[in-house]
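Only one chain comes next, encoded as structure tokens, the form predicted alone.
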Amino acid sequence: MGSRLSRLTGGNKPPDDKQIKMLDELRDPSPEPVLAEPEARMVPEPPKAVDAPPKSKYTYLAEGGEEYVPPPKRRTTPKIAKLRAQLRPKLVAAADEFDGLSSSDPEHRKMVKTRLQTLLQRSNIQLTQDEYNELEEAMIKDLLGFGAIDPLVLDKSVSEIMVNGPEIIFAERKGRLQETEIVFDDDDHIQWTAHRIVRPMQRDFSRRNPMVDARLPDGSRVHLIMPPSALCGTTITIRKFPEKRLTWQDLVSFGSLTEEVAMFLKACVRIRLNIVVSGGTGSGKTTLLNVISSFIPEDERVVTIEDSAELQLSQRHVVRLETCPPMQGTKEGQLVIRDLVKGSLRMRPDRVVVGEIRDGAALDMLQAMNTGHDGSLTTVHSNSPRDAVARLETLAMMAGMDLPVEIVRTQIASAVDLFIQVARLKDGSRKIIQITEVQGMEGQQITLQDIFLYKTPGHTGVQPSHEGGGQLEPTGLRPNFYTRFEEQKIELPRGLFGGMGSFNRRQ
């Protein structure tokens, strides 16, 4: 400042007014000058907050706004998982010497021990005593079992058990699903768990057939999926059956029906009807299919047709069939639903029973039931009996025979005599809500008419309730196939349509 004076002041003489005026601009300049458009001004934005580091790599908002927090996943060490995708092809001398065996037999066991121990030694591996039984546990998992999920394939409690990717597992308990603590190495370590459950099967699981239904040796039934389709990673969806077969009364003691629908069921079998199992998923219509089934009297030569086995019938007549993939590479040597229902026609079957119409077999399914195969039995997906009615009409028609919709209709009316709906409710249990006669054609509609209701208390509105803790009631409805059971002197429960039966209960 000093010396930009002395060039103002021309030295050391006093400064004029001019210059004074100079001095002042100089130590306190005006304040900046307004712009024209202020709204042009580029504004910065004030910083983002930055969120709290999640609890884990999955975190999800609940029902209720609620954070969901995974439970600890329960991995396998960096090492032991390394050498358990390096090991396991070489222990095996063929990729199907170890199917069909347990993990839970001690010979079995024994024999992975024993070449593990050996491969370690010729291999030079060195591992702490911690290292070694992890690592043998794993092996045993893998080459025994079901690798990561053997624990809960394992468990009688648990009823279904669903792989979405290495880090997503659920399982079903007592209707309820759980995440699980335990995950898989990798998509590769899920990989080695599939083929292990087709491999038995003769079931090609790759990049051309990246769709496989298949089955335990329990007889669980088991669906898979790999990527691209699967964009999480290799899916695997088991639905565990009981080990011991259930009978309707251990329905009764569930709450799934009544004794008097239980005996109402029986005499529907014995009089040789058509039934149609509805519901949703894992609603328990094969559960359900299962139980009626066995009423179906021993002298009786059954049919049995499925995707993968899980009908187990007690009668020793039984014939069971099971849709066949082709062979690897080609088209050919392939069965499905629909060849096995014509095929079955020539096996001079008593019943037929189908465990699940999904496509054009359907239109099979009706004209076996309208040719002198009375008494058959099927499921199909839907939430009620009016759609089950909507969902054959569409599956017949895939059949490609071109018919018009009022043949399907007919057809129908006159193959099927009841419908019953199953459905999980929502506290988790599973049970009959709806059992509904078809009645006929009025025009060109299929009449229905609903025979038992599932309501809960409070309820009064005409389709069932999905609460728990209600009952199968009937609706005060005779079927029209009543006389049927007085042909056959079928005796069954007074009152059991709601005050208009006259039956006596001997059966």
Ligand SMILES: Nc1ncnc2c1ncn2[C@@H]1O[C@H](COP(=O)(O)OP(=O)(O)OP(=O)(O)O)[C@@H](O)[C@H]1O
The other form holds:
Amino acid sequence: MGSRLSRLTGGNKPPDDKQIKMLDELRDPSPEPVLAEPEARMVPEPPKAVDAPPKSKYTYLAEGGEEYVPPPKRRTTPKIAKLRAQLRPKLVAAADEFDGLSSSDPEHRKMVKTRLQTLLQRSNIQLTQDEYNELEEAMIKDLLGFGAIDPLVLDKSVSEIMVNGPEIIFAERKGRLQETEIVFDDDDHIQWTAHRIVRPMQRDFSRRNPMVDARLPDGSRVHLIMPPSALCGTTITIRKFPEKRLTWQDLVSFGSLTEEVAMFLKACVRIRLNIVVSGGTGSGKTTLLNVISSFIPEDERVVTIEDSAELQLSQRHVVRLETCPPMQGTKEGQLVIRDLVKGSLRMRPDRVVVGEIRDGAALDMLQAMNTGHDGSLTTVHSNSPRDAVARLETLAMMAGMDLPVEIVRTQIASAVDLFIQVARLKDGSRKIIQITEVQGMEGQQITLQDIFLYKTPGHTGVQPSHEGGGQLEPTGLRPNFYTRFEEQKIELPRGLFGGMGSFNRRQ
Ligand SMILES: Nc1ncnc2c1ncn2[C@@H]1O[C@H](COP(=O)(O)OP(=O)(O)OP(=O)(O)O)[C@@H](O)[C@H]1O
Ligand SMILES: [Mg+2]
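In place of the form predicted alone, the structure of the form predicted together with this ligand is requested.
Next comes the full complex, and the chain you just saw is listed first.
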């Protein structure tokens, strides 16, 4: 348009009347409404370079916290990284040849060493002693172990490993999650390890199946996801299977609960309360479920149901069930938690223990709890007992039975007796922060009453504290099911529930 205009107006000269008329004719007589450019096509202006971000007048905002300094990284020498990638596939006769072998077995290490030396001689690759040592160690980790993270996998003090692409690897030790000095050479290097993890399980990890949830032979849980969904590169998350599940004594020694509360929980299991452990990801739900399951008497028949078997019950009369995926390439053979909960009821269990309720299985679990399987235990992912009620409601509605919410709520109120809330606190410790009784319904609402709350010095209010350095304290209110302890002649420590005032009030 610009060039047509200048041709008509003859460059910079002002247009005469005739030209103005022609210009008017050229203009669209009924201009179409101008549509906004589709957003995707709008090119945002590049951000203007600024020397420093403007300071806020609010000191809290302006402070910006301490600057995070990542640990120095221990990288493979570039020459060795290149050789490692080139020689890795050449050292194995078949992709699965070393599956099941371990980097901590001297015989297996020797085999890799011998093959590496032969290959280097044949290829006439010259290396200094240091370079050779580095390459040999790298090969052993890649072919027999978990690549760069092999030392973390072997380190017993590490409970979780998180690989966020090649550069950033975190590990958790004693509740503290910290970035490590370890890196993978590149994304291909992570993928090599990822395939070593999934291959023995006959699982496919490829663009066709870019996300895998699996369990290692030792029981550790692994989650893998690759680009393009994983934007920072192939991501591996490993939750190591504890050699020994923590016991109530361990939890007491960590300050996660007091000995008196452990006694209270044992009594609750003995009087067959239906208990739901609630908490966020990695907050210690399964560990606590395991601990309270250990209070189930030896002579009861228990069925445990889990997505990936983590519970370690010491009782003899336990039937352990685990979900299973469909057979490869088909939709057959799959058993989900719901199927197992329904099925378990025909196995004449005294108690059903479900690892975690994540879907419509909630409804089956509530029904099991309401129909003579008292003393059943489970966990749910939520941030407070009140949230756990809402979550159970939502999950039970997912069962697709078209039940009105009031009915579901009534089912929850009559099924669940106790919520135990666990949390990972700001100092990294994992604690029970709330023990709450379900008292029943008041109108449309489920009534909950806290019996124990985690408090830190100076903490006021009715919500538990999330700071460390406190303890679980009685609220002063005795639970309604107290009489059942007396009926069964279970003696609890005097003053367990605290405040005598409320004690008297409720008598
Ligand atoms: N009270 C505790 N004190 C110290 N460590 C604990 C405690 N409870 C659990 N852990 C450790 O914390 C990690 C996570 O525990 P656990 O598997 O029980 O959590 P979870 O809430 O079930 O996790 P997820 O949400 O992934 O199922 C484990 O390594 C476990 O050993
Ligand atoms: Mg768990």
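Computed from a predicted model, the values in this text were never measured in an experiment. Residue numbers count along the first chain shown, from 1.
**Q** Could you check whether S278 sits in the same rigid part as H223, given that the chain moves as two rigid parts between these two forms?
**A** When each C-alpha is assigned to the better-fitting superposition, H223 and S278 land in different parts.
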